[in-house]
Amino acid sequence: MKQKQTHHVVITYSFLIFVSLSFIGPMIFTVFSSFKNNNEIFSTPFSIPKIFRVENFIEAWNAANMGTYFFNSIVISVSTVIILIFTASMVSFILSRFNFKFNKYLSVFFLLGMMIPMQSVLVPISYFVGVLNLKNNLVALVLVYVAFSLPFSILVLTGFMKGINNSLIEAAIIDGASFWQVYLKLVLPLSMPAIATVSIFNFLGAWNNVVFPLLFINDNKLKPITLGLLNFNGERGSEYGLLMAAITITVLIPLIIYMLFQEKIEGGLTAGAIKE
């Protein structure tokens, strides 16, 4: 029995190590290559750089106009998160706390949104972008992100809000609080773990998305960093050291955010599933 458990542990850890290496390996390769020139990348692809060429980052930042793209991505991602949290939390508050006739149908309606693949709506969205003259319109791009992120956000927030003790809300109402005050001053602060989870997920989703910016944006001054990286690959794709430096700059913010808030992401996702 003990030998069987040992084998099970060895197989489990071997599998976890293999999966970890398959994710971490490409990231380490990219970071190391960002400090090398082409000769060093091809001669010793997996070694630590002999000379750390910081100038690769400076040249990639200046040549690819990364500053503008970086700023655009931050504006788009932060705006998406703010609008999304405001709308999703209000919908979730109503679905979790009010027992009205169409509550279940409304919940199913939002859940169905998660089952629609993004690729299946690209043609209609492209059509409306042209008809409504929404090209190079960042507000329209943000609203599309919000629309696609709303079902998942409502699912997480509704599950979490259902777990909030009902006696707290009843006590606030007895003390004279309106439903708006209950939402704003009680439910919203108590839902911060789930809000943090939803915010981080959707920030990363908006930051990394490249498909919708391709449909909406062709003005260089409005492009996000993902399109900037795409342009850079087309213009200087043979200079692999610079390309890897540009990729490292692009993934730096999402990586830092995930490392800082990974506990909140996991905690927020599981908290709504626990009923007290």
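In this text the structure is predicted, and so the values were computed from the model without any measurement. Superpose the two forms; the largest set of C-alphas matching within 1.5 Å is the rigid core. Positions refer to the first chain, counted from 1. What changes on going to the form predicted together with its partner chain:
Two rigid parts of the chain rotate against each other between the two forms, and of 85, 249, 182, 27 the one at the hinge is 249.
Treated as two rigid parts, the chain shows its smaller part rotated by 15° relative to the larger one between the two forms, based on C-alpha superpositions.
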Contents of the next structure:
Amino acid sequence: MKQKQTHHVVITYSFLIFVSLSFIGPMIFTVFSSFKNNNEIFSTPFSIPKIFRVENFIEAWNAANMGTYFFNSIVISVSTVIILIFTASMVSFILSRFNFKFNKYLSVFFLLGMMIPMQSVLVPISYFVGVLNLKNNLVALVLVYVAFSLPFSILVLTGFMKGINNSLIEAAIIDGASFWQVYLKLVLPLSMPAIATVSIFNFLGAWNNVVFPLLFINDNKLKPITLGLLNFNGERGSEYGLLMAAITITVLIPLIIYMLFQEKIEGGLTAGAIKE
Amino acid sequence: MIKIHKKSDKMLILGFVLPALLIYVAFQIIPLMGALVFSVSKWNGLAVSPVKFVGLDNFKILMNDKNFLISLKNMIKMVVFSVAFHTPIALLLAVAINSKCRGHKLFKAIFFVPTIFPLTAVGLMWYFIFMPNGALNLFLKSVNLHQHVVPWLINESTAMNAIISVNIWVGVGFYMVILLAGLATIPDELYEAAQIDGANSIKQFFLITIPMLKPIIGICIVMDIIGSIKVFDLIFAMTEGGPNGLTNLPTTLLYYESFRYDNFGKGSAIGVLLLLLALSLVFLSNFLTGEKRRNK
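After the form predicted on its own, can we look at the form predicted together with its partner chain?
Up next: the whole complex, starting with the chain shown before.
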């Protein structure tokens, strides 16, 4: 029996280590290369950099505009999350608490959006944004992200808010609190766990998206980091060390968010998957 | 649930719903209608030229368009390979990690992290691995496998497979996390009882784990099919649909037709087909999982 146990452990570890090499390998290669110059990348591709050329990062950040792109992405993602959380939680508060004629229809109407593939509406969205003269305007980009994030966020927030104890809210209303007060002082603070999940998810969604910026933004000063990275590759793609540094800068924020909110991300993911 | 009677309350409710409703309608519902209109029109994207109604012509053109048929073939290939690899690998990883071996949290993080990276960054990372003098070929040369050195993304027979393997790589962690959540719901007593009855781990895996996870495996497969159809960023970063348009999916072809060649009608028609495909898959999966629920 003991023999068999060790047998198992060996198989499990060999499997995990083998697969994780194929996962870490490409990532480590990218990070190592980000400290090298072209010569070193091709002559000693897999070794730890002898000299850590931090200047790759400095040049990517300054000369190649990655800093600008990075801050644009921060502005875009943060604004998306703020607008999304207010609009989505207000609707969810109503849908989860109040009984009125169109409640059901409204819920279904919002859920419909989850089935629309982003690509299906690229042409008309680009057309409308053009007609509204909102190309090269971050407001349009943020509003599109909010629109596409609303269905899932409303689903999660409504589900969570339904679980909030009704007597709390009724007591507040009897005490003369307005809807607005109930929403701001009671429902919103009580929904913090769900709001956190929705915020993290949609922050990452906005950070990672490239297709809408591709359509809306061609001003270099306004580009988010994903588009900036493609841009960089087009312009200076042969300076591999620099490009690897740019890739590393791009994945940094998602990586930090994962390290900080690991459980929230995984929990939200499974909630989303199982609910669908 | 609180009932609403007063008119002033109705106005308040409207006020709470309106911001979200306006953004949603303006940037999702109206564009959706727009996609339907554009798909039966011919238009080159210029404000001065008229949008001409052409009925189902765009769809007829697509059915005879070699590039579109290639993209469909690629899409099917992408779906089949993703489904064939994602869930099985993710399931094995989930079971291994679920055994709570030393370092299981670190392993989980390693497999999961790529799924939250921007796909443009992941695509470029792999672009440099697949380059003619990139890491993969340098590695093959260093272990004396010179005969396998290929310009992966330029070679017509390997380009699509390379993209598909990156899609598999980047998605495994996502399905692993979902399956891990499923594994957590299986009661330990089942395994203990099986152990007493003398069932070894392989038997336990096939007789307990897989049957108990069936509904979640089903969800993974449906999400995988829908996800594989939507792949866009990877191709955009790795090949831009090349060589010779052989790595296009309907999603990327839609983009190029619309925004590089200004065939907005044709592009929208692809969009409508994608929408129909996504809708029918969602309804099919709801029907299948609904059926299961009723059987319980």
